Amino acid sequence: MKNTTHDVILIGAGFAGLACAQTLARQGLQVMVQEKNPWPGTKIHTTGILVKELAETWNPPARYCNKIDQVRLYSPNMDYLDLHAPDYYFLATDTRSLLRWHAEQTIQSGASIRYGSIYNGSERQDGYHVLARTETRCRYLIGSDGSRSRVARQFALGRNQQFLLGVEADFQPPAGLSPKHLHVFLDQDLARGYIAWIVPGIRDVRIGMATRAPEPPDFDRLLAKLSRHWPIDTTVKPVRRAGLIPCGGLVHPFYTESVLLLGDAAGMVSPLTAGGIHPAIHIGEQAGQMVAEHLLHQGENPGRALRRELPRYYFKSSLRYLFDHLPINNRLYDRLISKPYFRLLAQTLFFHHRGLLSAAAWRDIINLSLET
């Protein structure tokens, strides 16, 4: 007979639901996750790109990675500085292949999913979340199901008010581009409020960029401009994949009693850079313990405890405020391109998660200033 009575229930199977899955189920509860896509990495809304913190802690399969030590990053006119930093770098992955191979983890750990199977809601009844329309039930709900997460709005949790609006394509590897490098473009009249990228992964690339919304991504403009620097293959139109980031920060409040927010949903994303897997991966296996120490040992609210352990992102969310509301335009960010100073600043934000908060930084900070 299927069972109906789990420990805890996670709606939405990405990484963040999964990594939480997986954690929960090794400490021996019961676990379900809810999907509603048919299968995983139906839909995929990230870059998938992974930092060496995460790689090195996380262990993906390598045949899913490309790895890139190099930054190249680009004014409006195309005037670039490369960056680096000792023994950093990143994963370009096949972040459909690598969703997969999580989900297959998360079922070898004991716990099981769900998919194609929507969250319709639940009812509380004697001590229980009860799913809608369903007699399966559970102690404790958690919602990883995206940034306009039906949990949240369910339970009159918060929710994400601020978004990046972003869009991403795969290519053929244009000849002349840098396999060794990210590729990232400042333009303010093209990508506003955030940045353009070309990605080298395991057999394509992928373009793709992203804007403040309400304002909506022209990626066919962005082509255009790619394509006079670089053969880009436009004759076959690629499926695009589009979605919204959240970027305002931690959703208030993203807990209750028996209720977690996780992931998007819960606007644990960098405001600045929009990373989410880092979070995701780290904060999910986070949230699985703490949630374990309560239902097994009557521990603390789960929520309340996480809160303690969550980034602030003072820094970066004080750089997303400027980026938002000074008038940066494209004459400043090319003179900007050669300064030292600028270079700083940008070896911090793309070596470094915690940004200035980080000893680390300051060290490569430090080094950088006495090299120039």
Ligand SMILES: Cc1cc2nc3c(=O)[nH]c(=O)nc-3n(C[C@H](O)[C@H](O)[C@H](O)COP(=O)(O)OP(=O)(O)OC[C@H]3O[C@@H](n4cnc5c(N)ncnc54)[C@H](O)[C@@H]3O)c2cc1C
Second form
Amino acid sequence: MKNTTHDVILIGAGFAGLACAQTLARQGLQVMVQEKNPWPGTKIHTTGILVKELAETWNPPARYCNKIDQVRLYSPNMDYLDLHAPDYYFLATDTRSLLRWHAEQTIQSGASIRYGSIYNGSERQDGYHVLARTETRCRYLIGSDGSRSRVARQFALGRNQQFLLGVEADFQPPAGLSPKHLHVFLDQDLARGYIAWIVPGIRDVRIGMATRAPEPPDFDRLLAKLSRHWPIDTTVKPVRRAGLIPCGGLVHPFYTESVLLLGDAAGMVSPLTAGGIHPAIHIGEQAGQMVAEHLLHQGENPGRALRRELPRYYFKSSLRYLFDHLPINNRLYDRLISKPYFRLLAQTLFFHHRGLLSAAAWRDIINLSLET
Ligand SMILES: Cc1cc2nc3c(=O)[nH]c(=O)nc-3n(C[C@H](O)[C@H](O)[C@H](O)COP(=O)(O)OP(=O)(O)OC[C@H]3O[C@@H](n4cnc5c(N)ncnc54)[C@H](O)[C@@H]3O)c2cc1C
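Could you give the coordinates for the form predicted together with this ligand, as opposed to the form predicted alone above?
Complete assembly follows, chain above in first position.
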């Protein structure tokens, strides 16, 4: 007979939900993940770049990863500077395969995943959450269902209010484009409040951009601009992926006594860089430990315990505020690109030179800017 009673049900088999489910199942809990898509990686809405910190703790299979340790940063008029840090790198990934691997690991850990099954709400009965129109129930419910979380809405939890709008597509690598660099384009007219990018992947390149909502990204204009510099083959219309990236920081509240939000649903994304995969996995695993401790040993409310451990993003939120509100325009970017202090600033942001939060890094930048 099908087991309908679980210790934990997670809604959403993305990076956060799967990471948390694995940790819970390894502690011996009965865990199910419910996912609306029919199979893993059906709808990808991420570029899938992993930062070094995650690569080294998570160990994704090398066959799905392309190591990149250089960034080419372009000003709006396409002058560029190359940034490199010998001790830092990113992984561009075959994200679909990576998510499939992540799902396999989850099943091997003992959790089950129910694909093609949308969460339509739940009711509280006898201390359990019972999923709508089913007999499936759990003691603890986790909403890892992305930036527009249904779980957050149902339980009147905090909701993401600020977003970047991202869009991207895969192309054949164009001749003349360096495959060794992560190409990053600054252009306030085109990608207001964020950047555009070309990421050399495993077999193709990903071209994408994000803008600060509500400004819609004009992808055709980006392709037109890039096509003036590289022969980008747009004869076969690639499938475009689009998505919302929360950039307002942690939502409040993000838990109740028996419900917790994780990943994008909770706003666990760097407000500045928009990197969300590292926090989704890292905090997802931490949350798994805390929920297991709570259910197995009557430990404290996992949301409260997690709250103390979470990054507050105060500093990155302040930088995001500055980025949104300072009168930065393309002429300024064109001038800054050749300045040594701008190079150091970019180095700090991309490669965590001395650490983004380190006073020393910011002292270096200020000293250099005063000298030049
Ligand atoms: C264009 C773009 C590029 C990005 N690039 C990067 C990058 O390079 N590096 C990086 O670190 N971050 C990047 N991000 C951010 C990153 O992708 C996310 O922060 C990360 O994927 C969040 O993982 P998650 O598990 O919280 O949510 P998601 O990956 O969104 O997973 C949520 C899951 O829940 C499912 N779901 C939703 N509603 C329901 C429902 N009602 N019932 C059942 N299932 C449901 C969805 O189908 C989905 O599978 C990017 C985002 C975008 C939009």
